[in-house]
Structure formats: C-alpha cells, structure tokens
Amino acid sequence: MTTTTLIGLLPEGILAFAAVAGLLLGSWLPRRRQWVVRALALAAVAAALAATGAAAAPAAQTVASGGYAVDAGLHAARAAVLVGTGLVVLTAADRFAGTRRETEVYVLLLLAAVGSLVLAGANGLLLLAVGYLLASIPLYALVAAAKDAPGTEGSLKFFLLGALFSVVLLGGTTVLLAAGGATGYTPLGAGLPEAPPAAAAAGAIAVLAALLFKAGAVPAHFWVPDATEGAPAPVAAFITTVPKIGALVAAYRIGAALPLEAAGDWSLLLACVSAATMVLGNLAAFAQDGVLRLLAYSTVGQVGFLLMGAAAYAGSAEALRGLLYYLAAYTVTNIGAFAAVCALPRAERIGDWRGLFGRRPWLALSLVVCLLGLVGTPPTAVFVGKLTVFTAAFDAGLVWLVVLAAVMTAASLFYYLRWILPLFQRPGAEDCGADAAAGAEPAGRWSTGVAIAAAAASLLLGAGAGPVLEFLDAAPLAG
C-alpha cells in the first residue's frame, strides 16, 4: 500500500483501528469503566474529522489502484458520517452506560460508520459490495441489542431483507462484470457502451436496489418502521441517518460515472423512485401515534427528497452540492429529533409529550426546531438543502417532481404539527394517570445536550450555508 493510499484512507483507518482497540480494551475493563471505550470512540471521531479537514484541500484523486475516490463527495460524506456518529455515541451514553453491552455498541457503531464511508468513496463495484456488507452486518446486531420481542422482530426483518439485497447486489455486480468486462467505474464506463443494453440495465438496477435498501427508500423500505421501533432509540437514530449518507452518495456516483442512459432513462428511474418514496413516507406518517414510527416514516419521506438530487445528476450543476448539503443538514436535524426521544424514553406516544415546554423548555424548543427543520422551514439547514435540490431538479427538467415535492412538503407539516402543538398545551385530566410520568420523567443529560446542540447546528448551518455550498461547488468528483 502506497503512502498516498494510506493518507487518503486515514479517516477510515482511524475509525477501524479505534473499533479494534475498543473491543480489546472493553474486554479487560470492568463494567463501571466501560466509558473509557466511549471516550476512545469520540476521540477517534474527532481525529478522523481533523484528518478529513486536512485532506479536503487537495484536488480530487483516486487511491487504491483507482478503486477509491477521494473527492468532494467523500469529504462531505466523511464530515456528515463522523458528526452523526459522534452525536449518536454521545446520545447512547444515557441508554448504555454501565450495561453489559456498552463496549459492543460503540464498536459496532464505529464499524458501521466505516462501512458507510466505504460506500461513499467506492469507485468500483467490488469495493461497493465490501462497504455495503460492512455498513449492514453490525447494524443487524445493534437493532436487537435490547434483546426484547420488538427488537428481535425488527432485527430479523432487517437481516432477512439485508441478506436478500446483498445477493441482489452481488448478482448485479456479476452481470455488469460480464457485460462491461470490469468492476471499476472508469473501465466499466468504457466497456458498457458495447454491452447489450438489457444486461447493462439489469445489472445497474440490481445494484441500485441494494443501495435503496441501505437508504430506506421504496420499494426496499419495509424494514424501516419495525427496525426503528424495535431498536434502542440511539441505534434507531443511527440506522435511519448514517447509512443513508453512503448509499445516496454511491447512487449519485454510479449515475455520474457510468453511461447508463444508453441502457434506459436512468434519471427518470431515480425520479420515479424519489416520487414513490416521498409520497409513501409522508402519507404513512399521518396515521402514526408512536413517535418512533412517526420518525421512521419521516425518514422514508426525507429519502424521497434526497433522491431528487441523485435524479438530477445529468441535468444540473446544482445536483451534487445540493445532495451533499442536504445530507449534512438532514444528519444533524434527524439525529436531533431522535436525541429528544432518547432523552425521554418512556414518552412513546405523542400524547406523552403534552406540556413538555412548561417542564423542559430547552428540550421542547430543540425538538420544535428539529421537527420544523425536517419540514424545511427557514432558517434551518434542511430548508437550504431542499431549496437546492428542488432547483437542481427544476434545471434538469423534472418539473413534475418539484411540484410533487412541494405538495409533500406542505403535507408533512401537518403530522409534525401533531407532535409540536401538544408540547405547548396544559396536561389534561387524562394525562394525570400513571403515565403522566412518561413525559415528566428525568430527562437524559447527554441526549438533552445532543438535542440542543443539533438544533443549534441546524440553525447555524442554515444561516452559514453560503461558504459550505461554495466549497462543495468548487470540487468535482474523481474518477
């Protein structure tokens, strides 16, 4: 391995080394001192962020014999994945501190984060498959970490669908190798124009299907509500946020690198998936009374909006930077909403949150900022992200998709308001029973801090969007 490759893979290497070191360290530490592994995980995330900042200046390049792209797409994905992982590790402290599985949780989170980064940087199908598996297998165990019936059901459904789409991904890779004569995106791009269009289309659709599973998009979204509701809330925050970053950057990279339009209208296919995902996710969220299932379907709807950036890859210069910025905004905002849920784990229904503003105003305000941020309300970061991908889709000629997205954005406001309004209402007589305690229980200290920090970050990122967008606009993809 050359020095250039080592430097290019430094953030991923730091996380992988910390995962192994944390596993060894945790096996020797007594249960009351497992927090040392948490500190190690946070130190690794901070070191990887510093390495990402240092590597962001040079021009786009490929390392590992062209198999891994170190460019603006990877830099932005690294920043979002690392920030998201750090926030989840902090949030998990309230739930797992002093438990038997504390070390394993942090180690599995780090390994899944490495897999998400490999997905985002993969410049070939074989490395894409490696990233897919690394971003999947640790999460199957994490969803079942509570060892209860809902967790087991969610993990089983997640695992079975994940295994199915792993086979689909490997099958698509095999078909594309046979059709194009290579697995690297650059040589495959040269070989596919001579391949039978049906074979190229079948292989590409199979690879896309696996990425849609990782992103939680239609038609591979069935695991999302059950896994989100069954998993411990910090794990739910991770599985509905971090793997999406790698999967969506990978989907964009494949569309931009391979001549798939010769085998069919790839942009239209992504646009149709985007439309179906945002409609299903937003409409299904209306009927939810449980906050975790509401957030689960909310994440499905958000993937629909994010896919608009991938669908506009060929028709707009705004598409890439819009997608990357939206991913960063979505990461802090979605984890902020989940952190509020982690702070009050017994408040499982929307009614349990009635009157929270009177008891915990900062936590309530943080949740309001995050939920309105998910709607796309100014001046939050998601508003800028949505505006940018809407512009990209409009420039790419997907006007019908922009209109549908605007309607779905307006519709989403109603189910988020179903949760926001009770926060400011007085508890009624029906809330004075045993479960009034659900909303009045002591809030988790770490989760509350993360919720407040994420809400502040969403506002700051929205107000300071200009420099970030300029940086993303100045750096093209490698390959």
Given for the second form:
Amino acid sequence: MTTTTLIGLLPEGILAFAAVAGLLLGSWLPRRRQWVVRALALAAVAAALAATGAAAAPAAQTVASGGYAVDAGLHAARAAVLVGTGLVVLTAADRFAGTRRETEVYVLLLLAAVGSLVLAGANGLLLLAVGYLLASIPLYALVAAAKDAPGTEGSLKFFLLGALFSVVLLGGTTVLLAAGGATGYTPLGAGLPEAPPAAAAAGAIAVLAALLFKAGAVPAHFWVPDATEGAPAPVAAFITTVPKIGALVAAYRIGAALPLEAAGDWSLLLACVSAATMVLGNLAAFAQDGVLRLLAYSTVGQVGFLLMGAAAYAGSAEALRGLLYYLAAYTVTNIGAFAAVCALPRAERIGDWRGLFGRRPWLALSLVVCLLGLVGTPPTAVFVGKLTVFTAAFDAGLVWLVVLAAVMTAASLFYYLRWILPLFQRPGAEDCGADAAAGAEPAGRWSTGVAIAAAAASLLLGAGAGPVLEFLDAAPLAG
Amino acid sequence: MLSVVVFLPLLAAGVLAVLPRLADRAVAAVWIAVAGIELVLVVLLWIGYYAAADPGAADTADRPAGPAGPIAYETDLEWIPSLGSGYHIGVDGLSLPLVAMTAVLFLACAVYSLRARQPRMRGYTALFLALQTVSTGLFAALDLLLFFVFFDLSIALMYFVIAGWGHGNPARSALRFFLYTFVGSLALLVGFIGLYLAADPHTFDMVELARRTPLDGRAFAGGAVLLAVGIGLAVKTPLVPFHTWLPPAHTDAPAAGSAILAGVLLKMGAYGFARIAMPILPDAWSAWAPGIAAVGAVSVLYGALVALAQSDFKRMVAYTSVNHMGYVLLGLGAAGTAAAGSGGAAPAAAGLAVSGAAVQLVSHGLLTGALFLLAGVLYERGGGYDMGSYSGLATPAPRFAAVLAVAAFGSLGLPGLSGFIAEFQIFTGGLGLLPVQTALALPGILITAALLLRALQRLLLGGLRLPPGAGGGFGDLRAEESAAVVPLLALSVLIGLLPHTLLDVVAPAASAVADLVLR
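Form predicted alone done; form predicted together with its partner chain now:
What follows is the whole complex; the chain from before opens it.
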C-alpha cells in the first residue's frame, strides 16, 4: 500500500481503527463506564471529519491502484456520512447508555459507516461488493439489537433481502467481468462497448438492483418499513439515512463511468425507478398512523427524489452537485426528524404527539422544521436540494419526471401535515389518558439536543447553500 | 434601508420568541411599535423614491432600469452564485405601493389586536411579524428564487395562523389552504426552473430575465412555462376554477388573519402576473392574452354571482375577492393584446389597463382588509356571520354602520373611493382592446353593487334583531377598532379624491410594463 493510498483513505482508516479499539475497550470496561466507547466513537468521527476537511483540497485522484476514487463525490459523501453517524451516536446515548449492548451498538455503527464510505468511493465492482457487505452485515445485527419480536422480524426480512441482493450483486459483477474483461470502472468502460449489449445490460441492472436495496428504493424497498419499525429508533435513523449516501453516489458513479447507453437507455431506467419509488413511498405514507412507519415510507419517497439526481447524470452538469447537496441536506433533516422520535420513545402514534408544542416548544419546533424541510419548504436545505435535482432533471430532458416529482411533493405535504397539526392542538378528550400524550414522559436529553441541532443545521445549510454548492461544483469525478 | 424594512419584523418576532414570558399587553405594544416603525420607514422610502423618480433629479441616469421603471433602494448580493441566484431586492413604481399597503394593513391588524385579544398572544404576534417580513420581502424581491422562498413561507405561516387561531373547523380549512396553494407553488417552481434553464447563462434574476426575455420566439416552450407559472399564480390570486380553497380559509381564519390573507397574500399572485409573467414572457403573454382576460372576466362574473348567493357575510366578502382579483387579470390580459390593436391609442390604453390593475391591488387590499376586520367585529359581538340573524344594527351601533357602509361603497366602486379609480381605468383601457371580454365583465360591477347594498340593508336597516349568541346587546365600535379600520378607509378616500398621489408612482411603472409586452 502506497503512502498516497494511506493518506487518501485516512477517514475510513480512522473509523475502522476506532471500531476495533472500541470493541477491545468495551470488553474491558464495566457497564457503567461504557460511555468511554461513545466518546471514542465521537472522537473518531470528529478526527475523520478533520481528515476529510484536510484532504478535500487536492484535485480528484484515484488510489489503491485505481480502485478507489478520492474526489468531490467521496468528500461530500464523507462529510454527510460522518455528520450523520455522529448525530446518530449522540441520539443513541439516550436509548443505550448503560445497557449491555452499548459498545456493540457504537462499533457496529462505525463499521456500517465505513461500508457506506467504501460504497461511495468504490471505483470498481469488487470494492463495491466489499462496501455493500460492510454496509449491510453490521446493520442486520443492529436492527435486532432490542431482541424483541418486531426487531427480529424486521431484521430477518432485512437480512433475507440483503443476502438475496448480495448474490445478485456478485452475479452481476461476474457477468460484467465476463462481458467487459475487467471489474475496475475505467478498464470496464473501455471493454464494454465491444461486449454483447444484453450481457452488459443484465450485469449492470443486477449491480443497480443491489444498490437500490441499500438505498431502500423500489423494487427493493420491502425491508424499509419493517426494519424501521422493528429496530431501536436511533438504529432506524441510521439505516434510513447513512447507507443511502453510499448507494446513491455509487449509482451515480456507475452511470457516469460506464458506457451503458449502448446497452439501453440507462438514464430512462433510473428515471422510471425514481418515479416508481417516489409514487409508492409517498402514497404508502398516507395511510400510516405510526410515526416510525410514516417516516420509513417518507424515506422511500425521498430516495425517489434523490434518484432524480442520479438519473440526470448524462444530461446535466448540475446533476452531481445537486445529488451530493441533496444527500447532505437529507441526512441532516431526516436524522433530525428521527431524533425527535427518539426523544419521546413512547409516542408511537401520531395522536400521541398532540399538544407537544405547549409542553416542549423547542422539540416541537425542531420537528416542524425537519418535517417541513422534508417537504422541501424554503429556506430549509432540502428545498435547495430539490431545486438543484429538479433543475438537473429538467435540463436532462426529464420534464415529465420533474412534473411528477412536483405533484408527489405536494402529496407528501399531506402526511407531514397530518403529523404537524396535532403538535399545536390542545390535548383533547379523544386521547385515552394523560400519560399517553406527548411530553408527559421525560424527553431524552441527547435526542432533543440532536433534533434542535439538526433543525438549525438544516436552516443554516439552506441559507448558506451558495458556498457549499460552489465547493461541489469545483471538481469532477475521478476515474 | 429596504433590507431593514424587510427584516425588522422578523427580528422582532425572534426577540419575542426568545424573551421570557411577557404580559399580553406588552406583546401587543411591541407589535404596534414595530408595525408603526415599519410604516414610518416605508413612508420615508416613498418620499425618497418620489424624489428619485422625478425626471429632474440629478441621479436618475445612474439608477438601474428595471422591468417597470427605475429601481430604488436596490441591494444585489450573492446568495447561491452557482445557481445564478442572488439576494436581489429593490422597489419600483409597481411594488412600492404594495409595500406601503402591506405596512398599513399590518399596522391596522396590530391595532385591532389590542381589542380582540387572542389566546397565546406571543405566538400569534410572532407569526404576524414573520408574515410581515415575508410579504414585504416578496414585493421587494427581484430574484425568482427569493420570490419563491417568500411565496412558500407565506403559505406555511398563514397555515399556522388559521390552524392555530381560527374558528369553525380550522384544521380542515388550513389543510385545504396549504395543500391547494402549495401545489400551486410547485407549479410555479417548475415554471421558474424552466425560465432559469432557458436563460443563457442560467439566472434567476428577474431584471436580467426581463431584459433578455429568453423564451421569446419559442411558442411552445414559452406557452408551457407561462402555463406553469400561470397556474401557480392563479391558485394564489385566486382565479376561477382554482379558488375553492379561499372561502373556507377566509371563513375560519381569525379576523386579522383574513384581513392579511385577502389584503396582502392574494396580491402576491396578481402581482406575480405583472412582475414576472408579463415582462419575462411577453410573447407568450400576448399570444394568450385574450384567453387570460377571459379567465379574468369569468372570475369577475362567477365571483360576483356566487357572492350574491351567500348569506354568510364573511363568505360573501371572500367571494367578492375572487371578483375583484378578476378585474386585475382582465386589465393585465387586455394590455397584452395591445400589440394587435390598431393605431397609436393602443399603448396608452394598455398602460391605462395595467395602471388600473395596480391601483386595484392597493385599493382592494385596503377595502377588503377593512371589511374583514369589521366582520371580526360582527363575530365578536354576535358569535356568527349569518346575515339573516342580524338586522337593524344601525340603531345601536351607528359608527359601525357608517364605517361598514363606506367600506362596502368603496368595494362596489363608488366614485370618490379608490375602487372606482381602479375599475374605471381597467374598463376604459380594456374596452378598446378587448371589447368582448370587457363587456362580459361589466355586469360584475352591477351584481357586486347589488349584493353589497343588499348586505348593508339586511345588516343595518330595519328593526333590531340579534342572534342568540349576542347576549342581547350590540356595542358600537370601540376606539381601538375604529383606529384600526378608519385609516384604511381614509386612505381609500384619499386615493379616490386625489388619485395622483398614487398614480404619479404607479402610472409610469404601468406604462413601462405595458411597453415591455408591446416591444
């Protein structure tokens, strides 16, 4: 391994090292002292963020013999993944502090974060498969961390689908290797034009299917609601946010690096997946009464919007920066909404949230900002994200998709408002008892803090979109 | 200076939200003080603009030419440079009167709130202060993205006003209002993205776009973008058939909320037509102008007829808003056909029609604001809006009766009040350009007159009768209520008797807009 490779992979290395160190440390520490591992995880996230900041300056390059791209795409993914992981670790403090599994939770979160980063940076199919497995396996265990029936069911569904798609991914890799003669994107891009179009298309679709599973997009989204509902809420925040970052950057990379137009209209395929995902996610969220299931379907809908950026890869220079910005915005906003749920673990139904504003105005306001942010109301960050991917898709000739996305955004408003409105109503007679209402129980301090910080970050990122977009504009992808 | 005017209320709202609990009285005092300072600042802006727009002034040549005459108090900062969007604000002859009208109406609502105190006063005040920032910012915005941000925020904030402080079935009305107008705003956004991509280099700057008119000569693309922008603005205006959110939202909102919704927020749509659709898409606008004017004429007639059928006073006023906004679109649409008209009179007529539309915006804001505040008085005293259950209110409440009569007469376009100036200009300008549509709309005036007179007669004349909720008495207007409503009417009379106070600013801007469409 060369020095360039070592320096280029510093953030991933820090996280992996911290995971191993945390595991060793945790097995020696008494149960009351396991917060040390949490501090270690947070320190690792901070150090990796610093390393990302330091490494962001040089131009795009590839390391590890061309297998790993260190470019604007990876830098942005690193920032989003690390911030998201840090926020989730903080949120998890309320739920897991002092429990038997505390250390394992942080270690597995760090490992899954590394997996998401490898997905985002992979410049070849083999590394992509490694990232896929690394981003999946820790999460199967985490979903079942509570050791209860819903968690086991969610985890089993998640695992079975994940195992299926990992086989599909490896099969697709094999077919592409046979057709194009390589697994690295650059040599594969040179080899594919001579390959039979059907083989190239089949292999690429198989690889894409695995990424859609990681992103929680149609048709591989079945695990999302069950895993989200069954998992402990902080874990649900993680699995609906962080792996998506890696998967969507990887999907964009494949579209941009491989000459798949020869095998079929790749952009149109992604656009159709995007359309199906946003329609299904948003419509399915309508009927949900449980807040975690509602958020789960909302994340499916959001992936539909995010995929617009990936679908527009060919026609627009704005697609990449739109996708990356939207990913960052989505990470902050979605984790903020989940953090509010983590703060009140017993408020499982929308009706339980009635009158929260009267008792905990800051938590309620943060939730409102995050939910309206998910709608894409200005001046939150997701608005700018949506604007940029809409623009990119419009520019790429996908006007129908933009119109559909606008309609779906309006539809999404309906179920977010169903949750927002009770916050401001007085707790009424229809609530069964006083203790069912939100705010009657003590709110988790860490989660509340994360929710407020995430809402503030969403507003700041939206107002300060200029410099961020400018940075994302600076460098093309490596490879 | 203009930025201060825009963001001062938001700052005050933030301070109110952070401060420890204040007495309701103190909160109201803060609100009135901030709204008062706003009005003083706007008056200063107006005086300064007047000097700058005077052709004799020395620095006229330095002023950047905007889509509607010289822009004053311009600020142009980078915001999202990679999207070609900036924090670009400024006022010209078209927006300055609306900024002023906004300041007046919000001050009236602040004064009105002194009497009809709301529960959770702090949040209520903070919401209204934030709404004032959003409304002022929208009228001052010269960047499409900035315009859209304010446009969407106005919807979100008004949703909370209706849902939190309304009566009747506020949750449902608020949801309907939000969904409807938000869908409209997304159509608007799609249209804005189309404009942005059509310009080369891409930009969201309205002044730039109006200079380049990127979609001229591309009939299909121009028409499609105009359709998207038009639907978005039509929902907000609202025009038939996109008006169905309006009556429930108005009926269930608190009085001050209705006044702001009708007086300020409805203007955003109509203003958008004159500010964005006409100057930036002139070709498409002229091509579709007869149809646009027809939609306006239908809105005029339909709004008037449905208002005639109402027995609920507040609903009736809400439907007259559909009617009055229809006049605006009729005027703007008529102006778009001037190019096809014959002879040299056409540009003058177009300018007259646009000017009438702009005056109508201000006039309707003042009069309908007053009417909704009076409806709030009616609700507070009698517990309902049903005109059938009131009668003979002139005897116990002569001041209420007098003020209501003036507002209603202004609304039906009696000479001497601002509504007459507006409608006269629209019809004079429009009749020559689009005789059929304008003639179709003419009966609207008659119907409005009939329905408003009938409402006055049912409420004020005859023997005294009150609904059971009134508790036997109907108090006359109190000092705070008069102080809120009377200045609105006084301004309407001022515009009616001395129209040049407003027209000196509006008319040049209006003919500039008309010229843009004609070029």
